[in-house]
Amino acid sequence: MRKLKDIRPIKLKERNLLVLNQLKLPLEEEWIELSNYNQVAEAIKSMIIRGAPLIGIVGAYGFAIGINEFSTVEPEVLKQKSKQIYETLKNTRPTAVNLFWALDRMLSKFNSLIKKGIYGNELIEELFKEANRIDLEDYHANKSIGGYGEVLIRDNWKILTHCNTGALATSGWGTALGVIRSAYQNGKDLFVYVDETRPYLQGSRLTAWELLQEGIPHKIIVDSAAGFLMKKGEINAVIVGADRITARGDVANKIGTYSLSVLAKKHNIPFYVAAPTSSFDLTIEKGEDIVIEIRDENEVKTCGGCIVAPEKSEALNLSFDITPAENISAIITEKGLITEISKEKILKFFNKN
């Protein structure tokens, strides 16, 4: 068994949160201390931290930090403040369901504690414990995803990844990249093609940085090279993450995922989605009902701080797209695999678990 590093993107410092600034990687490893909930909200919105599971975890800590700011106010005022904190954090990113799931859990915990007459320091301690549970649950879920996923991976495979789905997008280890990490740790010789993932370059900046830390062989490719590499037989599988999965198995993920799924289907290459069960939104049946975040056009018109487009040209910056269930070979979760994906299979999977 190979020994790998334990990369963690956040740290708790008493009642503040330290986050690794992912906008500075790979050139600089800068840690930022967040001491109030508005700072947490800005860190999520500006993509200082990103990745669906990590957004949820940081949102949970942000809620606890926010309540801590107002811990001395009257109970009725605190209840109003809790709603304000919840809404501020919830409105930072509209697509990834993990954020809403984690905030709902924190608000429910808060209301339960208040109902029991728990206030002050005890209230704050319990909220930080709940956020920490969400953090640890995600880490162990990632390890389980890696375990279930690695059985699908054969020795000497060449795997294509998209965006960043590793330790930097989670509490540690990763989802799709966690599958690769688990397979490599257990002795399988793998090679990873890392597509750059424009416009934020989460592949070339972040995934490549993680693979370099672990010594996993890889090459960075431009996004448009994937289809030709598939045609040449250079790719054996595609593994991606998910920001939201509907009841019938449609997947919202980083823009470009849909195109890769079409190419993989055309070339008879397995296309796997790795995500925790918290990424499922069973209240939504089809992908068309998911809100797709549209970000600032200047993210497209610049690259690494350099202007790469005419100033007067407009750009459309869709952050996510929808991959239909029929393009997906399997969804890998911490509770097992879902194959031959359909609404019936997914609902049965959740009822069983």
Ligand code: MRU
Given for the second form:
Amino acid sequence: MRKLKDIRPIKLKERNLLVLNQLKLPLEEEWIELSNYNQVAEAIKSMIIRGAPLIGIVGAYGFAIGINEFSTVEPEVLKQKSKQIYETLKNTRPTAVNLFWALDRMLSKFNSLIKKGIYGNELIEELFKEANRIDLEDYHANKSIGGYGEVLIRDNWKILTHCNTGALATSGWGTALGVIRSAYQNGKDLFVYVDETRPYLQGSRLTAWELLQEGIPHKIIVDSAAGFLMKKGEINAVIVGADRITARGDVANKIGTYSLSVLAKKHNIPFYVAAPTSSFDLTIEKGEDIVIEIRDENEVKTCGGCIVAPEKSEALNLSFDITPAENISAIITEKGLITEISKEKILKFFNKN
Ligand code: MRU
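Next up, can you give the form predicted together with the ligand of this protein, since the form predicted alone came first?
Below: every chain and molecule of the assembly, starting with the one above.
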């Protein structure tokens, strides 16, 4: 078994959160201390931290940090504050469901503690413990996704991945990149093609940084190179993550994922989505009903701080797209694989019928 590094994107420092600034990677490893919930919200919004599972985890700690700021106020005022903290954190990014899932869990924990008459230090302790549970559960889910996913990967495969779905996007290890890590750790020789993932460059800045630390052979490609590489027989499988998966299995993920799924189908290449069950939103059936985040046009019109477009040209910065279930070979979760994806299969998987 190969020994891999344990990369973690956040650390708790008493009741503050230290986060690795992903805007500065790979040039600088800067840790930022977040000591109030507005700073946490800003870190999510500005993508200092990003990736669906990590946004959920940081949101959960942000809720605990926010309640801690008001721990001495009257119970009724604290209840009002809890709603304000919840809304502020919820309104940071709209597509990844993990954020809403984690915040709902924190708010319901808060309400049940208050109902039991628990206030002050004990309340805060319990909220930090709950956030920590969300964090640890995600780590274990990733390891399990890796275990289920790696059996799909054959020795000497060349795998294409998009965006960053690794330790930096989760509590550690990763989802799609976690599958690659697990396969590599268990001795499979792999080669990873890393889509650079314009405009934030999650692939070239973050995924490549992680693969380099693990010694996993890889090459960065421009996003538009994937089709030609598939045509040449250079890619054996595509593995991506998810920001939200609907009841019928449509997947919202980083812009460019849909195009890869169409290309993979055309070239008969398996297309896998790796995600924890916290990425499913069974309240939504069709992918079209997922809110797609549109970010600032200047993220497209600049690259590494340089202007790369005429000032007067407008840019459309769609941050995510939707891949229909029919383009996906399997969804890899911590509870097992979902193949031949349909609404019936997914509801059965979640024991909802
Ligand atoms: O905009 P980002 O960087 O938060 O988007 C991240 C992605 O789209 C990832 O593929 C997804 O969150 C899965 S991460 C395990």
